[in-house]
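Single chain ahead, by itself, as structure tokens, in the form predicted on its own.
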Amino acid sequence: MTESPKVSGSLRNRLAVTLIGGASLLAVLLFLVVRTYAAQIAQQGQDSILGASVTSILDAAVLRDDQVEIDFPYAAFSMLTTPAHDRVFYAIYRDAELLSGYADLPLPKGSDSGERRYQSAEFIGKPIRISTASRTLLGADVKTRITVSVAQTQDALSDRLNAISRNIASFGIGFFVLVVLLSFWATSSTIAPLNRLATSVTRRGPQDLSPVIKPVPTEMLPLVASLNRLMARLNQSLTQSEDFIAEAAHRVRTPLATVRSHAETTLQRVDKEQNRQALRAMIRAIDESSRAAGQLLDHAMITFRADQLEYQQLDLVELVQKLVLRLSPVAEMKDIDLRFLGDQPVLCQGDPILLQNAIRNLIDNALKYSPSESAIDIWVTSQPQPQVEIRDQGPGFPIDEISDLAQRFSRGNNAAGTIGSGLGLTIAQDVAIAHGGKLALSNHTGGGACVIFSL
């Protein structure tokens, strides 16, 4: 079982939480930013009004006979009218002497200067906002100085920040969902190339090593670099072992043929029965070992070769018909008879090597746990999907153990005795789960074993 590597978190998601992050910390500056300088614009607007109506009372002031008159012109109270209705307060002082208004409203310090000054204050429990002016009158003999304040408090504009708050605060949630929005495009944009690399690998057979050519960030290049080398190696092992396995069937067939000729030859040589007994248990062992070479072989063919299947249209009728036809004279020698039932093309789209391989070996099966004199009926059917049905009249498969026949060098404990090497059901249910199918055993009721071969 391949091992699972151990997962730190998702790059994506880190990338986006990164970019979102980024986004609500620039959002709420920008909201900070904003209304810090839309107050400060407001507060320039109120206070070139307070300054104004300031202006106009001190230049309504004139000083006749020594005393200050002054005639409030209409637009220096009308022109600080708000929705919010704000009220308006005010403090005339002759050389620091009240003349008209509230004695209380707080002055500015340094309100001997003749520069016109603003202040915040609390008044009445209100925040009010104060501009103060001073203007030096001259007569005949007397020179003195009138200071004019005027206050007003900040309802409308207290209303007007938390209006700019609002379209504020509006776009620059706006303006974060649309960076989340972003977020989430760019991290799939940048993690796309990664993957696609991981589909193209995934979506490889076992035999497919071809180094990655597409184009890749250049960031991806190590990694791609990496994967390439590791590819090469893994095919060169790969080939190097397929070599192995061939040239070791071939080393391990020839010697026991030539063996198991010479061991025939011997016993019909030889007189004495303990002898002919020995040979006899050589050219069995000798047969026992040739075969598990063979599906050695062919299960290490079949392995190489079911992630990468040649598929060609063939007639499953034609395609067991010859397999049939080869086997009939090791048949006849044991008085078999091999019966084939199937006169209608079956076409269907398969691998004819591996299909050869797992229905030969499924017959040889048959073959060899049937008695003589008996009979191997053999079906082809194409419904409900291509399949072959393999019937023989010998000891059937064990009840309890039917479910592991198919499991690599599983043998019945009814095989005692019969040459194989447990791999022949094997190779059979690989191909079948190759091509899309399955293998079936079962007992029939007229006894022996049944083998349903479907793709």
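Residue numbers count along the first chain shown, from 1. For clarity, a rigid core is taken as the largest C-alpha set superposing within 1.5 Å between two forms. Predicted, not measured: the structure shown is a model, and the values here were computed from it. Compared with the form predicted together with the partner chain:
- Taking 2 Å as the criterion, Ala428 counts as shifted between these two forms: its C-alpha moves by at least this amount when the rigid core is aligned.
- Core-superposed comparison between these two forms: the C-alpha position of Ile20 differs by less than 2 Å.
- After superposing the rigid core, the C-alpha of Gln383 moves by 2 Å or more between these two forms.
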Contents of the next structure:
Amino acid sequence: MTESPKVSGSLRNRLAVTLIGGASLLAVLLFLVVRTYAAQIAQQGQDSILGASVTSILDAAVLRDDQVEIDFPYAAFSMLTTPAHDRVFYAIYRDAELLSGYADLPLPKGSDSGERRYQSAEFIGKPIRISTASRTLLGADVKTRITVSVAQTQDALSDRLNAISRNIASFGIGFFVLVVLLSFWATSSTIAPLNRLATSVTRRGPQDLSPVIKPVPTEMLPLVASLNRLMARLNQSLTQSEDFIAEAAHRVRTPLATVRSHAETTLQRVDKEQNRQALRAMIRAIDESSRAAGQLLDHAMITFRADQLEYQQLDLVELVQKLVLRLSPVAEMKDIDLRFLGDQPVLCQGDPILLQNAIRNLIDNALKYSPSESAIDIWVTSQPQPQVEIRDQGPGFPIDEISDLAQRFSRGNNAAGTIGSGLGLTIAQDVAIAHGGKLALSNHTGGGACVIFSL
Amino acid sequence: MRYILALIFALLPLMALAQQQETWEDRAMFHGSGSGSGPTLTILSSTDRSFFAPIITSFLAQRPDLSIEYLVSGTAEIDRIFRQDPSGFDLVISSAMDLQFKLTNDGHALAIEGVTTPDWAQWRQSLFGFTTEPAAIVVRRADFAGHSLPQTRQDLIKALRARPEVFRNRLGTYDIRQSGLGYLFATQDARASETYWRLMEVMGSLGTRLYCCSGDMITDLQKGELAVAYNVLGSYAAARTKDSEELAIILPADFPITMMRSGFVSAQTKQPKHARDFIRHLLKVQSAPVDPGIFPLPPLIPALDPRPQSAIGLGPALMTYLDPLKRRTFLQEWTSAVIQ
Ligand SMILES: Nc1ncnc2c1ncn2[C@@H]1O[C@H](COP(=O)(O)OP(=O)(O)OP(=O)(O)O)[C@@H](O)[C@H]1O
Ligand SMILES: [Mg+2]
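With the form predicted on its own already on screen, would you show the form predicted together with the partner chain?
Then the entire complex follows, led off by the chain already shown.
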């Protein structure tokens, strides 16, 4: 009936994605920053040991008879022991001449300021870190410069870095998981008031158009305020139209009844055949318009109520039985036997006022269009679904018009002499459809109309 | 130019021949039980053939097609020979830990993954120690009759000073200028205590004979030409004096110097699989329970003597005394003490 609104994204997802995306970005950033920092610290650690080794060798250098002696301590190399068994290389130069060590160990470029220098390089296919420093030795009449380089592979360093990286990565992942959980919690707690509002509005009965009074978050205030305004307006217009229908029925029927009773009294008093004829036509026209007005208002009422069905549990058998009882005087007048079948209660959900109206119209038709001294059978069953079947022994529906009879103001050619507005079947069908059922018209093979009203 | 090239080509086989004609202390071929047509592993070793033969035989037992050429030379020689032709040998076994270490540090050794051995007994999964052998003082009991045997270096100094006439020219130790192992023992000794230098001065003043190898020192001890040999390989002495009481092997109680015999696979080996397997086999037969029939050397972790061994560690510090400047200084000092 109501068109379901179009969906464009989800607030919850948008919020969650923003939070999680931000968190993963932060986690990656954290990882990179900490790793870089750790790499720096680890490199400083290696550098300081390499530097200490260089210093201990350099400090041991002495000039003896113009010959350089370097009786460097055992610790100079033993301090370079690492858990990863890093390889160690060194070179000792006197000015430009190699005194000992590895001849092809790269020497730092640039000016030799005597400061300790560090450099990364490649040696026999392996990345190494080199520390270099030099010192001037003064002999009796010579001045010479000793340069010492000590280098080490970086296995332990990269092992340590990998371990650190693994640790940071697991921290990052933990952080990320935590943030994901938090963001789910945050989104659902943010969305919760919205959901609460939605359920409280959905749970309301169709008649409940009172404003929402529970406190809501500031951001939802405009929405709730306009919802409340909308409901107030709706409530007002609904009350107005309900009142209007009742008022209109009253306004039309009362004067018509007055006019009819006047016409009838006048008919008693008038003798002239011509006048009596005119009066009878008048009464008939009044009946027609009274009927039409009644049916029109019923139809309007049904259209109005069908929009907001008030379901309640009811017994279809009991409902139909009451109707039969109420209509039996009319049947007796025509000598028609109203036979009701159905003893087991047939329970169903529905609006009793609408159902009564619909079924009354159907029994009404059967009485109206079947001859006197016939019988009308009414069955109420619950299988396959709750339904009422009404069968009369009249001429049945005009077969060529059967598909159009339920349309508004449509009357069959067999209805020429009877009073009616052509809305009875329309009302019955609308009620059936509003309850999710249908109205089926057919002619019984043995003659007579057969109407099945099912829910 | 062409002539020079031709000359080089003509000389090449000669040079190869020259290399083949290293004068080995010992040289032996071992064959598996098969046809002997399979590959040959060449092992360059400082260990006497008698100690290695059972190890090699047990290794070949499961490899009938393999042959092993076992070349024995001194530790310093091994270093020189191997550096000249690293692709000519598949395995290098030596007791000079420092030289072995430097070869490994220089990238001459192949890593062997998945070997279970204590961390202190391997370096970079490439160099593996497989024995622990103390440097011992070996003395003739006859020369100490009526005197207590010296238990420390200090005792030995006192004993030498007390009876110089007995010991004059009857003392022996490694000629550390020739022997890599002797140099290693001497440097570690000197590093541990000043007593070493005093001992060397006393020995020098009494006249000390210098040897290339432990074996010769033991022979001369047995002949009675030596009364005391200092820094002899205890394992060799024990093997040679199995059933005689004439020699006493003393591990100095003040600080024993213990070395590990170590081996590695040449990075340029053409038989990496067999060579690696040999190292694995070596480590297997030395681990408990040791069958002395297969592994006649003292294993890494001795079953009988669980005393923590102060073994020389495998680490970059071993390169210290290999430095030519360091070595020159050390040898000068040693020569002035011992030769005088
Ligand atoms: N039981 C029936 N037997 C034969 N024809 C029927 C029967 N019921 C309805 N019809 C035909 O269907 C037409 C439509 O019926 P509907 O009830 O909608 O209108 P109506 O009875 O003419 O007017 P009213 O609005 O007063 O009921 C009728 O005019 C009649 O021709
Ligand atoms: Mg009707």
